[in-house]
Amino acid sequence: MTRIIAIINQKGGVGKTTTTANLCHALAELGKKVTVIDFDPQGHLAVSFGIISHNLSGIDLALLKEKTIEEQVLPVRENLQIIPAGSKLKDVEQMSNTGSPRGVMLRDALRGQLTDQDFIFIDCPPSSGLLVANGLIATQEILVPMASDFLALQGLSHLMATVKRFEGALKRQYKISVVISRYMSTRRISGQVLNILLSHFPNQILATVIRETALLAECPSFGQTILEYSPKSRSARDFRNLANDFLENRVMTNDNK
């Protein structure tokens, strides 16, 4: 059965798109069939895979029922395909008449589609608007990339309040996993934030932290993931370990952090 995972953090700058691109590629390397939806109108995820055309349509037309999701798929790596954002995605947030409830457009577009995939990841924008609502309604599983700084903690509190509202309205409980990204062991605040997270999210933080490196900032400009740009680097190793954490539900405890 296909697992659908929304990758969400309403605060920008936490490494969300970096986590999405590299984790999805690492899972594909392990033989999993992965589709990732670029659900952010900025379209940075597509750029990370080397897709730079501004004229591509994508999930925008699937939401508008002009195309099916499967018609909008682009293969980008072995076992990995992307559905770009599309130029009209930024307009969807402003639409008032779609012929169906606005919050379920993505859920409806996904129904009966991509059933041969192991995973569908939804790279949500850093906001709390209609697109994030569509992401939350379309899934029962959330992955939260979390930078290890104080302001990111504040943003996480806001996100969890949003998730609780949706859980109440939809009468469901999300499976929530947290990825520690942009981690710098030399900064005291990183360890402090991690300890706070461990106390608030027991058994929900994936075991591998993604350490901050210049390589992770460089590789999108070459249209490559870290697994291609520097395959033997510690960053590539981090993401390969994270992919196994995700598959095996390996989580961090106070004993193994």
Ligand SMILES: Nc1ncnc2c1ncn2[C@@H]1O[C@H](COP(=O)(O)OP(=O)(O)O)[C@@H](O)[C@H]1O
Second form
Amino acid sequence: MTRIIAIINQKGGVGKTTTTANLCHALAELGKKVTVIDFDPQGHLAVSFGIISHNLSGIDLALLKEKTIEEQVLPVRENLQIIPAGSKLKDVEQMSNTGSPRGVMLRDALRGQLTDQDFIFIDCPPSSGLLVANGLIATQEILVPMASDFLALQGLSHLMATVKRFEGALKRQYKISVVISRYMSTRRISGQVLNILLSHFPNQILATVIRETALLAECPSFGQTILEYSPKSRSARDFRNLANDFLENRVMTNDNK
Ligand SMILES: Nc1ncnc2c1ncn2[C@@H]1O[C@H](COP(=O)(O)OP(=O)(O)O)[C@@H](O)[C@H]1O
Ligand SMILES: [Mg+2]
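Hand over the structure of the form predicted together with the ligand; the form predicted alone is what we had up.
Below is the whole assembly, all chains and molecules, this chain first.
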């Protein structure tokens, strides 16, 4: 069974793309077959893997039914492939009604595709528009990167309201996991935010905290993940541990914090 996971948070800059790129590479290193969909028209995920071509097509044409998803796959590392955003993805959000329901484009495009994959991750844009709706309708699982600052908490109720709305409409519940993505242990607010998150998401926060480091901010400019840019760094270790947490469902509890 292929697990399909949407990486969502309507707030920008919280570490969605960083988490997607590095977690997916760590899972691929563990031998899992992983496909990542760059669902943000900005195309930063592709850049993170060193793909800099601007006239790529990708998930855009698959949503528009001009290509199949499998035709749009680009191998980037061993066991890891990406479906780029494509230059028309930004138009999809503004698409006029074409007759078919617009929220199910991704779900339909994925049907019967990539069945040999262990995981399909969808790196969603920072919005709550049509693309995110497509991401939520196509998946059973969501992974929410949370930066540990006060403003991150402000967006949380909006995010959870969105998720609840989709759960109600789809008549099913998501498996929800949270990643603490930009943790600064020297800041008291980080610990305070983490405690609040623990009470909101009992047994849903993955055990490993991703710390804020200069290396993690640097590696996309070299088109490398942290596992390549600095494989022995603590950030590489964070992501390897996070990959194991994800596979084994290891979560934080109030007492191991
Ligand atoms: N743990 C981290 N340490 C240092 N920089 C980070 C970390 N996580 C993300 N960043 C940086 O913060 C910025 C926003 O992160 P990004 O993953 O693109 O967020 P999003 O996809 O949610 O908008 C990027 O410049 C990225 O390199
Ligand atoms: Mg992003």
